[in-house]
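Taking the form predicted alone, here's one chain by itself in structure tokens.
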Amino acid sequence: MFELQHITKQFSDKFVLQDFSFKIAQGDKINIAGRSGIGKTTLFRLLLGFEQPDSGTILYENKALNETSVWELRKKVAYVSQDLNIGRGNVQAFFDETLSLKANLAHKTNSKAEIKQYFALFELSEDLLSKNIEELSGGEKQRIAIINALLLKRTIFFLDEITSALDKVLKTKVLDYFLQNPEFTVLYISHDNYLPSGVELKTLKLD
């Protein structure tokens, strides 16, 4: 699906990746460990075509990812980022502006029954839907995001520290959720040293 060939980033006179190669096949299950700063989301970055690479080639589906390319590898990944800023307003009206955007139009009109779901799922409360996200603590504002994100169904997921703001039986459950479908293809970062059970799980160290 993914295979980066050689690639080089640099910011300033510090490396992040040099003559970095690897390769992601659909439904590898992929652990970013490394060191704080090392470059674990700025390989996101790259792979979304947000950074360029210095050096090097990133290849999706065999082909070169460039300006073109890169819209089309963009409406088939769902990121969720580690920022807790998510955003201000109504929730509903969050998930309405996401779903409104000409690419995910077509995935508004079960959205409803789905965020019922999904919120079931994730132990929120609906009366969230009418609270401002301003209202929201750290834990809910992380499940809103991933619920968003999956509004969109997607299949491939870059998930940068999605449950460093919950306890430890959320952060088991949205981890098997993700990890546990066969139908997913999940790179994430984080430090939770948690493998779900018949899951076959790839580590991919920077150094």
Second form
Amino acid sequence: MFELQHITKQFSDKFVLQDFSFKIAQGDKINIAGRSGIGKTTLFRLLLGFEQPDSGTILYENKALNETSVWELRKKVAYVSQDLNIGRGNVQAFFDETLSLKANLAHKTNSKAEIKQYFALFELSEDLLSKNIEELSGGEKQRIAIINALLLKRTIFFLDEITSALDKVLKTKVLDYFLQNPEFTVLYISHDNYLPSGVELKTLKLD
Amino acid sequence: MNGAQDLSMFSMFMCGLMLLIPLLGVWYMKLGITKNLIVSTLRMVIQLVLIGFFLEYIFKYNNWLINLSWFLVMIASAVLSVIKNSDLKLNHFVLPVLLSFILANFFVVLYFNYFIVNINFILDAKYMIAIGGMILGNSLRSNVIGLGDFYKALRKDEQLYFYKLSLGATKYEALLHFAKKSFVAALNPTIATMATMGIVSLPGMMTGQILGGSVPLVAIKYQIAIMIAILASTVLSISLSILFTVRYSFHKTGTLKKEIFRSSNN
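Structure of the form predicted in complex with its partner chain (previous: the form predicted alone):
Below is the entire complex, every chain and molecule, led by the chain shown above.
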């Protein structure tokens, strides 16, 4: 599905990735590990075209990722960032805005019921829908961002420390939701060392 | 119209005397801006004297080509000032912002002259340059806020912009949030000014007209018209400035070009 070939990325004088190669197949569950500041998030940003490698090629479905295909890719991947700056204002309006983007309009019809289900699943009270994002706690925001990603009905997920503000029970629940689904291709950064049962995890260690 | 009373040389001397108050104050308090104050005062006097003679001729000849050219010079200097005051690089922005200002300000000024003042010669120096100057001056101020904020916020909240792109947003969909915010920031000062107009201060244009011999009721009609014209040109020029500059400020992958900023730090 994805293939990184000899990727090198440097910020000022520091190498983040050096001659780095890796393959990601459909259905893979890959834990990206490595100490902080090593460039785990940069990897996501490279895959989403927000950064360009200094050298090397990224293949997406066997074709080199370029300035045209990157826009198509962004409609296939759901990215949940560790940065909780996801916007301001009413939570329901936040979901509506996401689903009103041209690329996502098709998923708007059933969204009300789905939001309800996800809220129940991730233990959020429905009262939150009428609150403003800036009033929510870190853990609530994290779950709102996760639900926003799930509403897009995509099957590739880039998850950047999405459980850092959740308690242990919820952490397990959230990670299981993504890792136990054989349809999902998941790249995730997490410091929890959680090993779900019956799932073959791959680890991509950056150093 | 009988016009305002001329100021004699003695009056101007007395005016210069009044300058001693800020000058002595600044010097006595050691504010370190004495030199700036003197230079700025001299610049103001020289520029105004030159422009005074210049306008005398412009109003006397009242030639459409000269009026038009001078208005273009005014627009160009406003554009330079907008870009200079917003940490953006001149070579990236001068053409799109110039185009935006020409379209927005010409449209509003010509509309004003033709439909509101209802003059036959819509390129008349008095109206084109005086009204145009007021509209332009306000466009300038709003664009410094609006355009400057737009790019500053994009750089600061790049994560949020990326997040929207990752949700499948097109470049324009992702930029909408930033454009809306900069519109509000740019329009707020004008909206606030309108709400206190006439109570807190008599606007400059009304003062000028009343001294020039107009009755207050004529002066307020012009003032109302000019404020609405200012709002129109503000909204038009910011929309166009953002729309035109956005075409050149992003890589094809949708990321903001860092080289459009003059300062490299965040």
